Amino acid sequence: MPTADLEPSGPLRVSILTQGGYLVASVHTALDDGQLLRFRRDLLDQIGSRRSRGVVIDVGALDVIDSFACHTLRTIAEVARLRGAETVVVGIRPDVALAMVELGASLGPVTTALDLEEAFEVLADRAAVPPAGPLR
């Protein structure tokens, strides 16, 4: 697994914006492993600092989602969930999805959606789930 030593110092080609109580992270170009680690750190920091309840990661600009990118997205989703935020990955292109299936690259339990609109519907539906009953 790459370490923090691989993190680049140049600009990260990912925008992270706030939409209501959600963060929307748009990946604008392919990221190397070091850039993926920096993206993960930056996004997870912002979940806490902005007290976000949901995260949408748009990967529509990516031509390839390799095993390390899948691992990074799964890690982001798991850590975000532990911090109280749901994650939805959107925009996986058909050719990229086909390649992922053929190569056995999986996002595991990470929720995916076709586009931003569907992602916000997923997050809204999850927020509408009534809380569990009283603790016993």
The other form holds:
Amino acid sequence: MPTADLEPSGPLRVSILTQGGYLVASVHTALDDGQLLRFRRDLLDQIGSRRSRGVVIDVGALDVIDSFACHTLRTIAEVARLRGAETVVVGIRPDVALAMVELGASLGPVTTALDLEEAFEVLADRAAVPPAGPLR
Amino acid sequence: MAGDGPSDVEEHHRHEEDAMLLPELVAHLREHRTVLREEWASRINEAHLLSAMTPQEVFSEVTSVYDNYVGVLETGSVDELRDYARDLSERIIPRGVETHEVIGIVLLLRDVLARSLFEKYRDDFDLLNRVLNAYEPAANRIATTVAGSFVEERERVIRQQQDSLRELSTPVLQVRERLLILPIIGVLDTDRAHQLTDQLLHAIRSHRARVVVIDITGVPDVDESVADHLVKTVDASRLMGAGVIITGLSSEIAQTLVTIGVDLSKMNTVGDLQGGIEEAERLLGFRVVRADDADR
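Got the form predicted alone; could you also share the form predicted together with the partner chain?
Let us now look at the entire complex, which starts with that chain.
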């Protein structure tokens, strides 16, 4: 499975893998605003180049999801939709979810799921036709 | 305080002398153990204390407390007594023994012993004074220790009960794969609402739930902060990938919510629990069919 390192010189902060016709982006550590923007750009580029039908963003490693992170995730979902891919955010932990609603940081209409497995199910449900993956 | 030096030394000296009297005192109390203990037991009986316990129980506790009491006077250390008092409290609290009874019996013992000292030293008033000087601080410390241990133990029991009540009060139940129900019964205060959300979010994770039905038929009243919290619970559950259906909103509560202007547009509500479960099953792709219909 190919991976794309966002910062070849620095530590791996987000890995973007492909799974069938889907992209799976795992955020490993907290990202600052600049890194978030870079992540957004790279992910959206890859949606185009890999012709993905769906994107799963795993934020399970994050202790905090602030309003800027929410905004970025919302934007990714909106842009991805315009390019023909559904976005599902997975792995938000109970305490993080509570903190987000307390702070009023909302993901708006973005689809969420418990974990990767659930996300793939959600994406499969949404797709009228099976995702077009590479020939196996 | 400077300047008080000499009198401090004097006082210290006198205290030491008084402390010397303690062994004599202890010997006296040991010698008259049976009589004094019986006197104490009968005083307890007269005062109608420890009525929840049988006379045999009272007698055996009285014996141990007496010996512990004298032991403290002898060693000056209340540690052992504290342990004993905790243990005793643990045994008698479930029997419904009250704080005033425990303090009452300790003070009675203090008085019974003090009277026996009056009796013994009444011819030598000066000596009696010094004996009391030695006895009183120790006796007071014992009373404080026993009462303190009892209250601590009671508080511990109360805390424990509160914890278990809290857990009992909000069961999160799985009715089908991926479907949880959360029946809420009783008054929802902010504390409980908070705890409930926490429990629900963890249950969503552990049961891998996709739909949650929160039934509030049993909630008599919802104020603004609780309604607000419900909305937050719905949002937080959604962030974890689970949809929430609220059922059992009484007409009063529904009117209150509308009047106070809580934003319920994001809430999926269904009239009753049955309807809620049916809706949840539909969302999850279940279809419940009567067995005889299915056979046809």
